[in-house]
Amino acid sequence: MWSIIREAFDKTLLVAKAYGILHITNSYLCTVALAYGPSMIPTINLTGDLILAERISPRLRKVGVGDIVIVRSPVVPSRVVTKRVVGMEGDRVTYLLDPHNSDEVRSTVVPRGHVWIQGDNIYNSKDSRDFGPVPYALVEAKLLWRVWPPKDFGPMQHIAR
């Protein structure tokens, strides 16, 4: 009887350790994310790409212009968005105000502790052009590797702008 209880306890402990390791890995080291939607076309497919993203760079403040990041939405905090970093604190960013209807541009300086993010598809992206600079603390991960679809398997494209 006690051997059955001991064996059940040992297996439960093993499962708890596995979940603990998985939680720490997913929360602090790296995560797998599904990135989809029109805002990052052509870099990310409309129907979605499975992406490996690492969470260490944002904590060490090693995210830079051209990196694709996962950001907690400043408008809808329950959502995360995938965008490209276009400007870091102190950078002057020039952007099209309304790319659909005019060629009017604006310039702004990214304030301290913030980043400027934009989708690669400026015609269909809600980004810093709409809600302004994003606090750096909302940057959750940096995209590293596209896992799916298999034809696009490989490192994520870094574009310095």
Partner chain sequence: MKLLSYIKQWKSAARETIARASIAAQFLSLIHITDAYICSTTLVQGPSMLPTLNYSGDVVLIEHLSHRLGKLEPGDIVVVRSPVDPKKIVAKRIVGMEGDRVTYLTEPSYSESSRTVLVPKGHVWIQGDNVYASADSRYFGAVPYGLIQGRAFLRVWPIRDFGFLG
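Could you drop in the structure for the form predicted in complex with its partner chain? We only have the form predicted alone so far.
What comes next is one chain alone, with no partners or other molecules.
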């Protein structure tokens, strides 16, 4: 009976080790993210794309304007959002207040330690135009390479169209 318990313990330890390696890779190196929703059309499909995201650039402060990033939502902390960086700290950002109805623009300077993120589909995106600039420390990962669907396999475009 003890040999069964020992075997169970060894197998569990093995699973725990494998999970630990997977978790550390996911949290600090590279992870696969499912990005869905209308806010990044046409760059990311509505029904969802699987995209490789790396977590090293944000730590090394190598995130810049034009990058698509995964950011922890400042409004619902349990959620992450995928948007494009439009302005870094110190940049002046100009945006349409209500793209459906008017041409009125507003312009702000991104404060120190923050970034301004916007979805590519400005007509249907909740982003910095709604919740303001986001502290840089909330940027979690940078999208690198789309792996699914196969017809869109390839690197994520760096510059917004």
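Residue numbers count along the first chain shown, from 1. Owing to the predicted nature of the structure, the values given are computational and were not obtained by experimental measurement. Here, rigid core means the biggest group of C-alpha atoms that superpose within 1.5 Å across both forms.
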property	result
Large Cα shift (2 Å or above) at L22 between the two forms, core-fitted	no
Core superposition between the two forms, C-alpha change of L13 at least 2 Å	yes
